[in-house]
Structure formats: C-alpha cells, structure tokens
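Single chain ahead, by itself, as structure tokens, in the form predicted on its own.
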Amino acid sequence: MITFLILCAVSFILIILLTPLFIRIGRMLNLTGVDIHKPHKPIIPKTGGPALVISVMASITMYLIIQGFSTEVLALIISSLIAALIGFLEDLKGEVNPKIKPLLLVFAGIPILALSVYNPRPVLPFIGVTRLTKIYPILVLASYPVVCNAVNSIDVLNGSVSFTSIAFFTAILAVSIINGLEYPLMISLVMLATLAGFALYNRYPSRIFAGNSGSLFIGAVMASTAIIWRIEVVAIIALLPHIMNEMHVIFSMRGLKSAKQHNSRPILVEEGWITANPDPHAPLTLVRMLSAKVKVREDILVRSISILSLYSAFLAVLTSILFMR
C-alpha cells in the first residue's frame, strides 16, 4: 500500500509539473488547436499527451524496479507507447486518413500477441469461461482501433477525456480490489492520479488539450489492461458511452470519415451556448443528443457525459460482482 501511495504521488506531482511545461512547448512549436466552443475561439496547446505518457510510464517503471520484471506490464507499456506515437505523429502532421488510422492502431495490439500475455478464454456473464482460441487474437488486434478511437472521439469538450477516463479507471480499481488483481490495481491508481492532475489543466476552461497522443495512449492502456488481466466485459460496460458515441458517429456518417469531410457539424455554438444542429444530415454524436432542443453550457455537457460514464462504471462493477463469479 505504501508503494501504491508513492506511485500515486509521483504520478500526480509529475503531471502537475510537466503540464505547464508542455503548454509552453505547444505554443512555441505551434502545436495548437482552436477551442471552437468558445465565443472568442482561443488557441489551445494540444500537447497534453507527452505529459500524460511521461507521468504514467515513470510510475509504472518505478513499480517494476521495486517489484520486479513483468512480461504483462512490459506488453502494456509497448502497446500504449505505440498508440501514443501514432497519435503524436497525427498531432504533428495533421489528421491521418480515418480509414488508415484504424489499421495503424492494429500495431498496438501486436505486442500483446507477440509476448503471449492474453488468454483466449474470456469470462462472460452467466456463461463463465469461454473458449475462443482462434478468433480471440483477431479480437485483440481489433480492440485497439475500437477503444482508442472511442476515447479519441469523446475528447471534444474541455475535460471530457479526463473525467470519462477517471470513471473508467475507477471501475477497474474497484474490480481489482474485489478480485485481488495486483497489476490492474497499480495501473488504475497511477492512471487516476495522473488524470486527476491533468484534469486541473484540461477542465473547463481548458488550458491544454490531451491531443491525439493523449487520447490514443489512454485508450491503449484501457484495452491492454482489459485484455491482459481478463476483465474485458468490465471494460466494455464501463466504456459504453464512448462506444455508443463512436458507433453513432460511424453510422450517421456512413463509414469511417473525417468530420472535416462532412458539410454539417453535429452542434451549433452561439455565444458559448451549445445546441444540437437541427440538420438531419449532421453527424449524430453523444454531445448532439445531450444538447437536443436545448441550449447548454460546455461545462454542463461535460458533467452530463461524466455522469453517464460513472453510471456505466457502476454497472461494470455490479456486473463483475453479480454475474462473473
């Protein structure tokens, strides 16, 4: 427990110190984005990803030094860094073709297969242990594009990626404590401490964005934790708002397309108030549904999405307790 507390402190202190540094770096290198939901359209650095990566990886590496080497944790580190690198290249060079990006994210799943840290016998509610020997490796590779893009797609408002990810890792923390899972417990604590510190800068009004590197990194940590330690169902339920948002976007846009390729935006912004776009051809997103027929402030929308994520996290823990024993 003392070790865990030290790791949390290290993660929190690092992210608090590094984030202002990367705010300055983002402005110097012009790695910025427009905060389109504000009346004055401020320019915000999108360099939060490197700060998140360094803070999390420093604490996880410290844990390995203290406790000893772990192939499972090594696989999580490599997978997460691959996803973060893909996101960082996108932040540097601009948006990657939305049809190519999922293919690139498949590479994040290769370390899991190469180091053989998965079990093709997932535990399902009511059914128990199943055997998916042939199809499971394919599902492993597919999970990274799905989860990483789902996290990336929900990162559209100030603080949305921070608070929804906190909800997810709270569920992982609870399940880890209940089932005595050491490594997921450590990872969830480190992620919670890091995200809590980052949220101080990312919340409304945001001073820094996580960027693609940050959201893809978080998504890869989620996917790796679920696969390696056999808590896939818990992760899927906890990620329901993310997955629902991503699926609505894909179906309403009729495939994998960039939002820039679409003529209508899902929402309209007037003097800082957000409302759903009445155009029936506009992409359908979680934010658009929550702002239907009403004008809402950005911070209220983030609160609503966070509550949905916390509810899904609660359902995930309840499912683990009642139906997966």
The other form holds:
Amino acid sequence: MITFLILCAVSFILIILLTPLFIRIGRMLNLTGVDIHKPHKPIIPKTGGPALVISVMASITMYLIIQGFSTEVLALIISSLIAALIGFLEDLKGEVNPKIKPLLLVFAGIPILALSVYNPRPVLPFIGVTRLTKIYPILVLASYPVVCNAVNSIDVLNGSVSFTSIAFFTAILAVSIINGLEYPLMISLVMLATLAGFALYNRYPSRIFAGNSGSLFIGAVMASTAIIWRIEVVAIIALLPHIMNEMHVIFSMRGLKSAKQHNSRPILVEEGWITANPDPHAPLTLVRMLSAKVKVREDILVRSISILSLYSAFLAVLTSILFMR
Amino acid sequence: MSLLRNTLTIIMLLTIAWIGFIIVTYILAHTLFPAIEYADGTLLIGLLRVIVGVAIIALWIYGWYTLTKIMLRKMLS
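Show the form predicted in complex with its partner chain, please, the one above being the form predicted on its own.
What follows is the entire complex, opening with the chain shown before.
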C-alpha cells in the first residue's frame, strides 16, 4: 500500500516538475501546434508526450526495483516506448501517411509476442476462458494501431486526452481491485497520478499538448495492460467513446485518410464557439455529434466527452462484475 | 439544454452499443467459440459457424454506425 502511495506521489511530482520544462523545450525547438479552437489561435508546445513517458517509466522502473523484475512489465515498457517513438517522429517530421501509420504501430505489439507475455485465452462474457491460439497473436498486433489511433483521434480539444484516459484507467483500477490484479493496479495508479498532474497543464486553456507521442504512448499502455493481464473486454467497453469516434471518422471519410484531405470539417469555430458542421458530407465525430445545433465552448465540450468516458468506464466495471465473474 | 440532449443521446447510443456487445458475445458463445473449442463437427460446419460469428460482429459495427448516422441527422435537423 505504501509502495503504491509512493509511486503515485513520484509520478505526480515528476509530471508537475517536468511539464513546465518540456513547455520551454517545445518553444525552444519549435515543436508546437496551433490551438485552432481559440479566437487568437495561440501557438502551444506539443511536447507533453516526453514528460508523460519519463514520469510513467520512472515510476514503473522504481516499482520493478522495489518488487523485483517482471517480463510482463518489461514488455509493456518496450511496447509503449515504441509507440511513443513513432508518435515523436510524427511530431518532429509532420503527419505520417494515415495508411502507413497503422502499419508502423503494429511494431508496438511485437514485444508482447516476442516475450510471450500474452495468453491466447481471453476471458469473455458468458463464454469465460476461451481458446484463440491462432487468431490471438494477429489480434494482438492489430490492437495497437486501433487503440493508439483511437486515443490519438480523441485528442482534439484541450484536455480531452487527459480526462478520457483518466476515466479509462479508473475502470482498470476498479477491476484490478475487484479481481486482485497487482500489476494492472500499479500501472493504473501510476497512469492516474501522471494524467492528473498533466491535466493541470493540458486542460482548457492548454499550456501544452500531449502530441502524437503522448497519445500513442497512452494508447499503447492501455493496449498492453489489457492484453498482458487479460482484461481485454473491460478495456474495449471502457474505450467505447474512443472506438466510436475513430470508427465513425474512418467510415464517414471512407477509409484511412487525413482530416486535411477532406474538404469539409466536422465542426465550425466562430470566436471560440464550436458548432457542428451541417454539411451531410462532413466527417462524423464525437465532437460534431455533441455540438449538433448548439454553440458550445471548448471546455464545456471536454466536460461532456469526459462524462461519456466515465459512463463507459462504469459500463466496463459493470460488465466485469455481472458477466465475467 | 441542447448540449444536455446531445450528451444524453450519445449516452443512449453507448448503452445500445454495450447491450449489442453483450448480445454479440452471447451469440458468439453459442456459435464461433464452440466451433473453435470443440472441433468435433465437420470442417464445413465449423467454417460456417466462424462465418456466422464474424458476420455478427460486422453486423453489430454496421448497426452501431447506421444508428449513429440516423441520430446525427435527427440532431442536426
């Protein structure tokens, strides 16, 4: 218990100290993005990812030093670092071809297979433990592009990635406590402490963005935790708003395309007020649905998205209690 | 008020998707997974069950997307 409290404190203090440093580094290296929803379009550093990575990795490594080595946690570390690196390269070089990016993210799943830390017997509602020996490794590789891009695609408003991820890890924390899972408990606590600290800088009005490195890193931690500790179903349900957003974007844009390639934007912004684009050909996104026929401020929209994520987290825990025990 | 209505509509959509997921896994429990777990039938029956399972998942996703599109159209009208 004390170890967990120390880990939370370390993660929180690290992110609080590191984020201002990375805000300065981002400005110095010109690793910035335009906050397009604000009337004066401020330039914001998108270097939150490295701060998140260092805080989480330092705390997890500390846990391994105290409690002993774990191959499962090592696989999670390598997978998440690969995803963060892909995101960081995208932050540095600009947007990667949306058809190539999912292929690159497949590499994040390789450490899980190489270190053999997966169990091809996922636990499903009604079915219980099932055997997916041949299909499961393919699902492992496919899960990284899906989850990482889902987290990436919800990172469109100030603080949205922080608060929706907090909801996800709250569900993982609850399920870990209920089922007595030590490592997912530790990882969710570290992620919650880190994301809570990061949210102080990332919330409206953002002083830093997570960037692709941050969102892909968070997505990889989510996918790895779900796969290694066999809580795939809980993760899928907790990620329903993310999956809904990603799936609808892909379907409505008829394939993997960059939003910049699309003529019509999902939302219209006027003096800081956001409203859904009435154009029937505009991409279908969660933000567009929430702002249908209403003018909303960005921070209020983030609150609504967070409520949706918390609701999904509740459904995930409910599924675990009702159908998987 | 409209934002509340929109949020509640999406909560309803998420609930439908969740119930759909539970129903899909229930159906899969009786189709796809027995085919994998106990490959005692002929290859054709096993294959047919797998196709049924995959088709059910695809139908769930398509249904969810179609329902969302209809809802959005209603919300925008």
